[in-house]
Amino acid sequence: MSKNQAFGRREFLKTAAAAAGVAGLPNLAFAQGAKIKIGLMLPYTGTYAQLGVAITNGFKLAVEESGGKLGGREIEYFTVDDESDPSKATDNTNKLVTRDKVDVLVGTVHSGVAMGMVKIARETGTLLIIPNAGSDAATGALCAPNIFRTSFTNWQPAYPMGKVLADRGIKKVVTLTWKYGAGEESINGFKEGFIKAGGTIMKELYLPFPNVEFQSLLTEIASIKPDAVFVFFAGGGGAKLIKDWQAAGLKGKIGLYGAGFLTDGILDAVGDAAEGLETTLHYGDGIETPKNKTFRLNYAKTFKLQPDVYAVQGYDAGLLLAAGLKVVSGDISKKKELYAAMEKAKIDSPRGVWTMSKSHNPVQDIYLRKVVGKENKVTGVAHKALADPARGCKMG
């Protein structure tokens, strides 16, 4: 290199560094070893509190397993309790993005709150990883290059149960859920599968979220006398329904089925009322893989709790981000390369290996599970490598 070339290069670097300083470019922070800021926006109070804790635990476990760093950079967490309240979603997300200047948003559980996060992520270009909320639109009509999900669409776990029931000769079904996005989309997924397989929906029943006054609805179900009932509930609401179902004398008379959230994380709370219930989900107990065994052991040792599907989804959010940041060596400003790496990632998950669809939703096996004691025991695969139809997604 000539002296002039060397001088020119030195001047260029000085100028570039000055420009970076003025503009506060992320590259400068990256060069100075700044931490990657992760905003966890999850429910830590209310109906979904235990789900928020499990997701947080799972995510942090994945980070710890990669030495407490991602892409060689240390992590700083910012936490917001979203209270499962859609009316506060935009403000809460803005706190993390504009006040705390997070690099990555991780959240949430409630689909209505997730829609607020999706809105801000689309407007600001902030990377959003959804570790639970199944709102179909997030990886459907509102899909975007910076929005990824490590859980499911509401359609996905429910759809295969339609064929399972029809194949058993169950012809007439009543559906029941909370009247909100997740419940309606889950029921629609089940209906699509069930009607396609020759079944009939006798009646669709709803109650407002998070209302758990089931008595009058259970009386109505008893009078309709369907072959089975398909439901979408989760957390405390699921536990209450299962106990009320038994108390109303319906257990053993009318089959109760649901997306797996119905029985996940609540078996200790319901005693024998859940025994024998069957659900479909992308995770369950007794998946005999080295990855799942190691995960369950490490989670139990670290948090003194047994992991559930929510912990797995949080863990996989950490694995997905780690896979992307590894490729860009921690330089989160290389967004195009980061997103491309996340799209191509093959996640070795406790649920089984899964890949990312073009709309950024997992392509994954959906298991048939049965409650046996305190376990959601996997009894078979209801659908192999199921991809969501991603209706309305036009990835720019």
Ligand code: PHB
Contents of the next structure:
Amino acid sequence: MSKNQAFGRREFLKTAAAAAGVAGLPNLAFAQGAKIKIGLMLPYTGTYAQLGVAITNGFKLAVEESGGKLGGREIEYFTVDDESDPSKATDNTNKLVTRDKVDVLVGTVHSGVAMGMVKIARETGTLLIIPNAGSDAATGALCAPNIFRTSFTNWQPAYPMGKVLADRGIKKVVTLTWKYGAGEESINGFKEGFIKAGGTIMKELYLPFPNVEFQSLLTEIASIKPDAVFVFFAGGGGAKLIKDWQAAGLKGKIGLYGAGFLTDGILDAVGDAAEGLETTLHYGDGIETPKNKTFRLNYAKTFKLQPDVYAVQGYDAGLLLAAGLKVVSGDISKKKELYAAMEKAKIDSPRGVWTMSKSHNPVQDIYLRKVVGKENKVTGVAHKALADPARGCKMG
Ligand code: PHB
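Moving on from the form predicted on its own, kindly provide the form predicted together with the named molecule as a structure.
The next block holds the full complex; its first chain is the one shown before.
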């Protein structure tokens, strides 16, 4: 065969493989053993940078544990730093979908950025696995057969804290968060549970994302004198709030509670300022599940870092994709069978076994946790097997 003929054949196969995807012909890329292209779109800079790293590590650990392959096929990673910037979300997602032609999108942390990814996933039919962003709409009004989440909705970990506080006789609460989707939805979840259990919201305070100038807000809180404050913050912003709260003399005077993102992944950075803080979340460091111990050991050994909830969610995204691709033996073009397998998967997660709701969000236990030393220690179950209400989801 001449050089030209060889080139021609390769070109033909490439074109035929591309056409097969559209025309439903046998999947040639699959037949030729091509790698599965995974697009990781996560924050690697800014206040959520550490969260993006933990998710990436967790995902790659799951792939390594299944022999570096999924459904028998090798993996190729494409990575984009989304900077937690919603205004760049469309361009960044298109880099992966249009330029790199990934088979699967994995991302992201920030709800506003995730909305851009959801839009493109819905338009192009690309499989999207969300390993953090809690935007209620992603598995609510905008739910879709090709959109799955391995983390939570913003409503989910916040809602149970309302009853926990009201049952303790805490009746007057001020809320504080960044003014964007995740913060607002988390506060709404808390309010729903709290008001139902007899509580009253005295004031809702906000600052723009990712601003961390808390001083005037803390002065205002001191003058309102609520029974407690419920917050949504995460990453570097959460660490800063915890330190400022102590420096302002509020620690020990007014109870500080939040969705558990507040204290996850930052305990080394904040020292004793976090001691005793109570939060609700779907994971706790020392949780006694069959998987947690080995997961924590393997993660620490591989990355020389302690895992947190974000690492768990990334790991579970890898487990979910592995479970789906196993059933179709790596043929990602068999979308119907792939999605059916992902819907049915029972994920043996470090957080405990969880299943997928009809809207493609985890049905999971929400734990009450308390910071003891460098650990988010589980002290109880705030809500057993909690499913998001998935308001507005019509799976077509
Ligand atoms: C979100 O934007 O949905 C978000 C970000 C960080 C978290 C949790 C939720 O820790």
